[in-house]
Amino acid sequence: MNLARLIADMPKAELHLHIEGTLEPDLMMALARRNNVTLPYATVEDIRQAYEFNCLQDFLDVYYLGMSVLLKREDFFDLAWAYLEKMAAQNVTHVEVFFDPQGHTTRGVSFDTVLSGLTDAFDKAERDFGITSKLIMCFLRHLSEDEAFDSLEQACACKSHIHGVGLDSSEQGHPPSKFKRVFAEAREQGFTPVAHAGEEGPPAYVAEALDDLHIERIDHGNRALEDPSLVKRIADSGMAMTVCPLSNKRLQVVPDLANHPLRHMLNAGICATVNSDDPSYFGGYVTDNYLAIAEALNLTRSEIVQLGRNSFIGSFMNEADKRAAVAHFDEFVDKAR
């Protein structure tokens, strides 16, 4: 089996995906019309042309504008369902998905509207496709810690539907330590903590996420490789790192994928995984990310297999489900020789 076929066919988990970042231009336009929302774009092609970015903030400006079309429970269902249908076609069997309630509640959309629409879709995907899922609520780091506490309070009423809390949005100037108290409370309430760190921020932000937020998985983490002691610490801990190659390229974090540090992560013993981040905006879903980085780095079969296996090892499945998923993955790989 050639490597492209192996990537396409092998079971996969996706651990770094912002559901709002799956809003395709045609769906954005359709929801705008359905909800009588005026966009600064006349056509779907105009929206596609706006999806050109030079940095994280350029992307976020368009990203938050796109959110304006999401107003009703059915909108959030349609958004998530479109993503989940794609995952079924790409042999993704488990997803751990970020959502940004503050991006909606600040617009007057209720927390319940957001969450209920998403859970409707994820429940249906498990019934129809066998895709299991966990939702991770992110705090927007450019907002205040007090605002994060408000979101956490709402999440506490929905613990059965929200597995973890994360930290995303503009990294520069908003260190993880800004949210130390809210993450402490979130852990006390039983939520699993993760955080974006070391995408545009320095290696110190990764260390802060570990030391101040006590995260259990690192999202992005590229710049951790600038600090050998930090790399060793992450590798020794067995903690997963959710890497997003096409996102890194489009946001100029790694302008040339041939220079991407993913192989260095694997060689250092880090449990690196491949993910799509905001695929509508960055040009590819999870399989596209595997294919792009495999070609750019000339990854070997064993490296691709390790990345696929890591996607399940690094997940927040319970131990029995994780063992079963890894065994299923290994069985596929053995038969695919």
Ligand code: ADE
The other form holds:
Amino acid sequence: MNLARLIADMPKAELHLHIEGTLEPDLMMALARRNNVTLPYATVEDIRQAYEFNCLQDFLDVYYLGMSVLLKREDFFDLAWAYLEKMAAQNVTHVEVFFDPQGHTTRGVSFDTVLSGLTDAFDKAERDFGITSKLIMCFLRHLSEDEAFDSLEQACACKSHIHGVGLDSSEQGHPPSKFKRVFAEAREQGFTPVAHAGEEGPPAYVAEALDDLHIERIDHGNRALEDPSLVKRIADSGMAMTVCPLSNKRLQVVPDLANHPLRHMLNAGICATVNSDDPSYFGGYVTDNYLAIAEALNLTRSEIVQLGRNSFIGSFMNEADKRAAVAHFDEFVDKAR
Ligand code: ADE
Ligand code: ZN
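In place of the form predicted alone, output the structure of the form predicted together with the ligand.
Okay, now the whole complex, with that chain kicking things off.
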């Protein structure tokens, strides 16, 4: 089987995906019309033209603007369902999905509206496609600790629908330590902690996320590679890193994909995984990310298989489900010679 076919056909999990980052321009336009929201774009083509980013903040400004069309429960359902239909077509069998409630509650949309629309879609995807999922609620790190505590309080009222808590938005100037107490309380309440770290921020932010937030997975983590002792620590811990190649390219975290550190991560023994981050904004869903990085780095079959396998190993499935998913993956790969 050629490598592109292997990538397309192998079972995969996606572990780093912001549901609001799957809002395609045509759905954005349709929801703007449905909800009478005025956008600063006249056409779908104008929206696409706005997707030129020099850094994370350039993207975030456009991303928060795009969210303004999401107002009702059915909007959140339509958003998530469009993503899940694509995942079914890409042989993705498990997803762990971020959502940004503060991006909505600050606009007057209730936490319950957001969560119920999303869970309607994820429950239907399990029934219709057999895609399993876990939701991870992110705190926006440019907002205050108090605001994060408010969000956590709302999450505590719906624990059965939210597996973990994460930390996203503008990294520089908002170190993980700002949310040390929020994460301590979240862990106490049973949420699994993760954080974006080392995307633009320094290696010290990755160390802080480990030491202060006690995260169980690192989102991005690219800049950890600047510190060899940190690389060894991450590799020895077995902790997964959710790497997003096309995002890194579009946000200029790497100059080009040929210089992406993914192979170094694997060679250092890190459980690296491939993900799409915000696929509508960065030009590709998870399979597109595998294809692009495999081509740019000339990845071998065994590196691709390792990445696919890592996507299940690094997931937050319970041990029995994880064992079954990895066995299913290994069986597929054995047959796909
Ligand atoms: N929110 C959505 N995508 C993000 C990213 N790549 N980094 C930080 N915050 C985000
Ligand atoms: Zn992200």
